[in-house]
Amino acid sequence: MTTNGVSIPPERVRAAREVAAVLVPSRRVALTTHVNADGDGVGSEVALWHLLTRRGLEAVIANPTPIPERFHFLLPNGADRSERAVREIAAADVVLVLDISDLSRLGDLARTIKDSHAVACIDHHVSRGSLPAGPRLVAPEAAATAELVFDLASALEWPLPPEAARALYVGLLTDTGAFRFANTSPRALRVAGALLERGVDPESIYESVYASAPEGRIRLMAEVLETLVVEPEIGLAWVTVPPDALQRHGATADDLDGIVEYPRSIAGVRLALLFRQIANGRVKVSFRSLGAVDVAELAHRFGGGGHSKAAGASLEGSIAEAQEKVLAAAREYLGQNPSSTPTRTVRLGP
């Protein structure tokens, strides 16, 4: 099937049609990503929440943490309730799940949702999923779930208004690391078109995702990347944020967005890391790599998931343990799968 200039994979339209099944006017729908949501997520579901409100539905999101302040500019009045986001779970008549499957990623939502009747799902995320049984739209190949949310529309034949077409551009743009990553495929960039052929500003959207940082976001940056620790010999790199150091600045989680992209980008650097502590006695850990490097079955070991060059996960302990556990398993992955060129020396400092 080809519509809007882009072909649709049969199964990609037969899963759009499942999920669209659930979608009938007249129903209340709860959409919600996973916690501090990304621009995919938080774009996927400002474009899923036009599409519905459009078709008759009532829609509401409700995360499980508050969207980021930069992505505050793709929401329509009323439509984000994440500051009630259980009630809103409990409410709905269907909850649609963006950009993840797995409800240990939900927060305190796991626990309502897991007790839906009513649960369908949109993610590219390479994961087996523990969410309800319901109808899925999942495509690991996928360059951003805001992809799949285009193919849902277009398969469908629902019409994309401007809002919806850009707040899916934010969606592909932040999940290509503005179209520079490894999963920036034809495809993506053919649905980027087809977006832009609708309106879509780009040079509006790069200003309010990417150059509107507060003061204390560039702040954490330089205090972070002071951190920095580099292993040339065998191309692994990380850094780590001082526990104290998001409060200091005035900064959130989604101000550490792209920092690891920093050590990644060190010549001869094969893996990234970030580490941060998070609530409840637990250590984040971001994984970024280049080349044959797959994080995401690093990651695994760690109980968390994501894609082969971009993956997370938490474990309990302090940053001290954790370091000590993924170091380890990084240096042992690394040894196992030699760089095929030779390895620059990094000097730090003067």
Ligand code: AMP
Second form
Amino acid sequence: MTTNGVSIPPERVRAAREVAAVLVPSRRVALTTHVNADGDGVGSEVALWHLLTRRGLEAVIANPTPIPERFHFLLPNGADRSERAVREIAAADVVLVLDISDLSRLGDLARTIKDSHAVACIDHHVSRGSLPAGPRLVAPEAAATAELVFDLASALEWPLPPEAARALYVGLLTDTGAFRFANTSPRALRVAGALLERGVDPESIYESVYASAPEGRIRLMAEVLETLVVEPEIGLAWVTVPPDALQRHGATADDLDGIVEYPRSIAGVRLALLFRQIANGRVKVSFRSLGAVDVAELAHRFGGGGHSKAAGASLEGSIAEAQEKVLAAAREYLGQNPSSTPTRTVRLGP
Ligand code: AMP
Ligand code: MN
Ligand code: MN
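Condition change, the form predicted alone to the form predicted together with the ligand:
First the chain shown before, then all remaining chains and molecules of the complex.
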């Protein structure tokens, strides 16, 4: 089936219809996503909020953590009820979980969602999927959950209002690192093209998402980059967020987004890491790779997951303890996978 100039695989059309079967007019739907929502989670929620509200459903966004300031420009008035998320989830007829298939990254909402009788999911993670049973539109080969929300609307022939198109574009833009990462598929660009045809203004979105930084974000970045350590022989590099840095710069976790791209951008680096202290005495590790290094596998060893080139995990203990364990695993991985380690011969000139 082809709609909006993009063809949709038959299994996605089937899955979209299964998800839509529970999205019946007048039902109350709570839209949610993983902790520390990113552009894909928020963009997918906002797009669905517009789509469902227009179809006569009562939709609310109920996230486990506040929506980062960076994405507030997308939010319709009154749509975000995350400050009373547990109650919204409990009162909903249907919970629609976006950009995650696991309970473990739903924070304080996990228990209420586990007990919900109707849980649908749209996601692109490689995951075992610990959500309660329910209709699923899950495709790890999709660049972003936003691509799948686009497919849902297309498959069901639901018209896409401009506000929804804009939100989906933000999801695609942010999850592909502004159309640079390995998930920038021809199809992702076709979907982005279809969204531009719906009137999305890419420059104003660039400005809102990437060029409206508070000063603290840049000062925080400078401080984190100071901690850079590189092991060029094996192509490993990492940075560490000093324990009180977010607080000192009035920053939130969202302000760290993209910093791990700097260690990854060093010539010869194939595996980059970012370490930071999070709540409950845990340490969050972000893994990024280039080439053949599979970071989903590495993150999985520490109870995390994600994609082959971008993954994460949270470990118990201090930053020093997390670094000891994760760096040992990283060194061993890079040593045992020599094809994934770089050759350091760089010739300049003729
Ligand atoms: P991040 O490093 O937080 O930007 O996350 C990179 C990717 O890894 C995203 O696709 C996340 O969904 C996934 N991810 C991050 N943290 C975790 C975690 N604790 N457990 C499982 N997957 C994670
Ligand atoms: Mn995400
Ligand atoms: Mn995503």
